[in-house]
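Single chain ahead, written as structure tokens, the form predicted on its own.
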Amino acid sequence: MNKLIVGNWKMNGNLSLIDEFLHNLDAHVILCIPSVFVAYAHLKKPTLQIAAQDCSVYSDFGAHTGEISAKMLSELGCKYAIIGHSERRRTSNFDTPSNVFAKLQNVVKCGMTAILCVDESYSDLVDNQTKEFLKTNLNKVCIAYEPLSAIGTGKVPSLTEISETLSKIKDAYFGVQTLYGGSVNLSNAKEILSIELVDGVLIGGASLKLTELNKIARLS
């Protein structure tokens, strides 16, 4: 079974890049594109595995200007959603542990799989409600370990360090799928994917390079 290959475009891309990927992307890659492109991509290629980069803390429709609910994203074709990415935790006081838990619930309730991001201090980012929720929804959540020291720096922890951290996560939530993210690229992906406890990778900048992303996917 292929390991999960998740490409997070962040706030990048345009329609021409979307078209290029729709025609040539490896079939089992999960693509996290900006929400404004989700409907376009799904209509042009319904088989594309799309992930949202975030969702609203609000579960239903209402007077929440600028918010995008998990329900809306699911209806547009998203099968996954990233929750609690470190960039959002650092730039928004709104992504508190309790609000991340609310988003997590919303995603799972809509039938999507949540990709819950944590870093070196993962235990501080997961409150008691989230811990209990994870234990009863392990088949609907992936935990992505993204050490802050590796995000955008080109520096990746040793394979031993990655393995030790994922081991602690899997011990706490037996059976959960764990991803590694942080400066993943073609030069280090093979080694990272070779770690037994790594069930996949969450890729940032390299996911915007079609050839490189496809080559990483073929390693899995």
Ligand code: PGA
Second form
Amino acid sequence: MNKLIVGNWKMNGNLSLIDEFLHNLDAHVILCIPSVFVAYAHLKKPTLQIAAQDCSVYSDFGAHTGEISAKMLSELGCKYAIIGHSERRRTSNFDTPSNVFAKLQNVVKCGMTAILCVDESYSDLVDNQTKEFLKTNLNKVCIAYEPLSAIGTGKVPSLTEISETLSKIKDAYFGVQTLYGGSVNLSNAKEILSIELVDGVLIGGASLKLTELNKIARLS
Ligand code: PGA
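Can you return the structure of this protein in the form predicted in complex with the named molecule rather than the form predicted on its own?
Once more the chain from above appears, this time first in line as the rest of the complex follows.
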């Protein structure tokens, strides 16, 4: 089975970059684009595998100005959603553990797969209720291990360190699928993807370069 290749654009991109990707992106890449572009991309290319970068803590519909629910994102073709990215847990200080848990439930309830991001302190970030939820929804959640020191820095931990941490995560969380993220690019993707416990990669900066992303996708 191919490993998951997930590209996270974060707050980048525009319509012309989306068009370029729609025409030429390797079919097995899952693309996380800003939510404002999701409908455009889905309607133009329904086969594109789209992930949301976040969703509301509120489910379905309601009087929550500015919020976007998991249900809306799934209606617009998102099959995956990133939940609890460190840029949301740490920078905006909004993704508290209880908010992350609410989002996780919303994503899974809508039939999407959640990409739950954790860093080195994964044992604090995956609390007991999340753990219980994981146990019964293993096929709808994967955990992306993204060490804070590696995000956007070009500093990837050693392959042994990645492998050891993923092994601990799999042991603690019932063999959950695990992704690695943090400074993945064309020059290191092959060796990272060769780690047995890496079920996929979450790529930030390098995912904005179509040729590089396609080459990474072909490695898996
Ligand atoms: P990066 O970002 O690949 O630019 O380090 C990864 C991420 O934040 O998911």
